[in-house]
Amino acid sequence: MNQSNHQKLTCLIVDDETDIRELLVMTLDRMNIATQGASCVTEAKALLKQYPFALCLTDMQMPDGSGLELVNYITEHHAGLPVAVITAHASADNAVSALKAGAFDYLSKPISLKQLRTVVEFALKLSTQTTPQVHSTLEMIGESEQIQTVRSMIAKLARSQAPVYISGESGSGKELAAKLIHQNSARADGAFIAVNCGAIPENLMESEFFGYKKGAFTGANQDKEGLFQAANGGTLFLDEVADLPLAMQVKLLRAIQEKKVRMVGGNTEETVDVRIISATHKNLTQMMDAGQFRQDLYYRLNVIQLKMPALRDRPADIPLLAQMLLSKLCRHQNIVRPEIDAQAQAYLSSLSFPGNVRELENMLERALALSDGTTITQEDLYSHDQPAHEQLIELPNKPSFDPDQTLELCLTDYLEDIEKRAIIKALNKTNQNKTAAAKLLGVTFRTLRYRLTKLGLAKEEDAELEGEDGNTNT
């Protein structure tokens, strides 16, 4: 170690051969960093012990012991080291053991040095870190335990090169939790590049993936990178990855083992650096189960897997979120943000929200259109497509009321208010245009229509032409 210049950075580099040793020290000290090295598990213990290090390198198989023996060591004795291993070729299995055990990434052997120098940057920028990041955690909104959980989750995977794998019912914020894991890691600088698997036709997928040649296939004009290229130096997040075709996953796990990708009408491969983040809301154990998922495809995107909460299971955040997300409609719109009175509040907090927190917010998009503008209501909240037993948690006490009355009867009565005042709100909002109150009201045309009528809300005109389409009984 270059003991003359206090600015040098060290690594220490494990390995038990020499040649091997030499090759990376020559490497580093082209990188300005200064290097001591092991030639087994015990050197590199007394070392640890003896030196601080940015960084260290270590070969998987060592006279003495393993490298993921090292991993472990590190992780919990020198916890904040960035580790990478030394792989053997195409021995998948040994990298997902290291990621898994907090390796902070991988290199197959033979050594390319563009991946060493990629990887050795990506790790000093971590060790060197002393700051957080300008995107906190803390858009990831609420106080539960199970967000807090999710918060702490994403900062120990942003330190990690590491795939992950985010499960959670569709809307439950898969894409936010993987924009944050990149915008807090050593990838901030590079591109997010977000792709819904099952959007791409199977016929373009590799095109779109790897890119291609000119002259490739009719069509192809020019070369045309892929998604790969547009992510290196950065994080690739694969939205319903479920969905890619068998034949696709194949492509897509040699891809990431390999870490190269060849445009399809190409001839040599090219290296790519890219961080894989991949999300579903399917089960892929039962999809490996009845072989539509590829077994070996599954262990390399899961390595390390992120669970996002369902949000009924946390009640207590929907009051923060329902804020954060009128403010952001209200901002967008560009007007004034209406409160939301306490019987909406506790209303919202009432609801099972399948569709997360999506749902939630396309709910209060509708509500801010049909509120006076200055408070949502419960009424507000309502769409005529929710189950009634959704809509109602109270009766009104109105002098009306008569007890003798059937609860069906009070209840149908109770809906058909709500509806007729919903339709008004929105006929008002929309100066009276049909269309544009069907859309703000989340229904056809034609349903609006039968509705006005049934209501008894519809002009002559209306009920005549509603009579002519026999369908005031549908």
Ligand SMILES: Nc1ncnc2c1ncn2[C@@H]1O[C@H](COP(=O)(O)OP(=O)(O)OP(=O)(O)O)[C@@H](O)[C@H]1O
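Following the display of the form predicted alone, present the structure of the form predicted together with this ligand.
This part shows the chain on its own.
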């Protein structure tokens, strides 16, 4: 396609104030974008029927209706057309309701040219790009209805700039969802910065988030950018957001609302263009009631909520997940994927997985190490940290036990037997290297040595070593 027949993109500008319309027309013109102006909702709707727009910018309050009404109208009749609203300064409510209604972003008055350019460029990426540029290698596996809903939500959220709050139990895939939203969005070329809010010491928090200027405090020998600056143009994932101290919650709220940050020791604010995704496995509503989490911040973060279902609520996904996760593990280890035999498969499907997909993943990794390389059996799946009752259920199927005798067996003996077998297998697998075997079993070297002695598996020299602190051994 050559320049002359390259169609200029057109933006619909809806505002009853002539001054603002003119400002927008001029700015967009410099960006080589054509414009059509409307001064009220009715006029805007009429234009929408006539022209194929690439973008719509609308004011919130107009003589014959609200911008929100127009956003709803566009969502319903022109799905796929990116619309952003222009809100009066500090009108958080309006911005949040517009995002909820399907606006991809908002501009606050007075409109800064920089902000306007960012929003427009983002919108144009959205309307010209139908499939994501970065082909993601990440995948949200599962065919259950719950996961299908999650996948379609992710696709929708990727087209928006709205803050997303992801809730769900530990290991249920919250971070995976956040990454997928980022990777499928127009921000995919920008950074995805994940921060564990519980891991930053409180006194360092502000400088970690917003950066600091040289000389701001002892040891600040040069300017350093913070997480917000690093995520500029990309996504900032606030993991374990419930762990933010209250004082930091206030500062974070301000940064999100104003889209501006001030470095520690700095006296100017800089505009940042960051999409916020947050997550926690804690119950934020309860924390708000207890006064531990600010309601206004919650309201800002939780514009759209994505709920990750627990694995036990979608057991139908377990077989597929197990297959796919095992394939992934084998690919990484460059080995041929063993089969999961029927009994092992049934066993997996019977578990409740309090640690969700991560637990399944860990279990398979261990089983893979313990297996003979061609088949994963139920026995390979037993592990030291599996709740005892879940193993006991399967007792009658275990070959080394005489079913008639199981009742007489006491629990300790039974567990010790499982433990012994796991340890022996791990040792055989690692050519009797205890350090490697401990790693494989997910315990420390010391624990393994202790267990060996306790279970009567230790050789003479091991028993003598008992009580000392050993780091390596073979």
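No experiment lies behind these values; they were computed from the predicted model shown. C-alpha atoms forming the largest set that superposes within 1.5 Å between two forms make up the rigid core. Positions refer to the first chain, counted from 1.
Participant: Taking the rigid core as the frame, does His332 move its C-alpha by 2 Å or more between the two forms?
Facilitator: Yes, His332 moves 2 Å or more.
Participant: After fitting the rigid core, is the C-alpha of Arg21 off by 2 Å or more between the two forms?
Facilitator: No, the C-alpha moves less than 2 Å.
Participant: Answer yes if the Cα of Ser66 shifts by 2 angstroms or more between the two forms on a rigid-core superposition, and no otherwise.
Facilitator: Not so; Ser66 is displaced by less than 2 Å.
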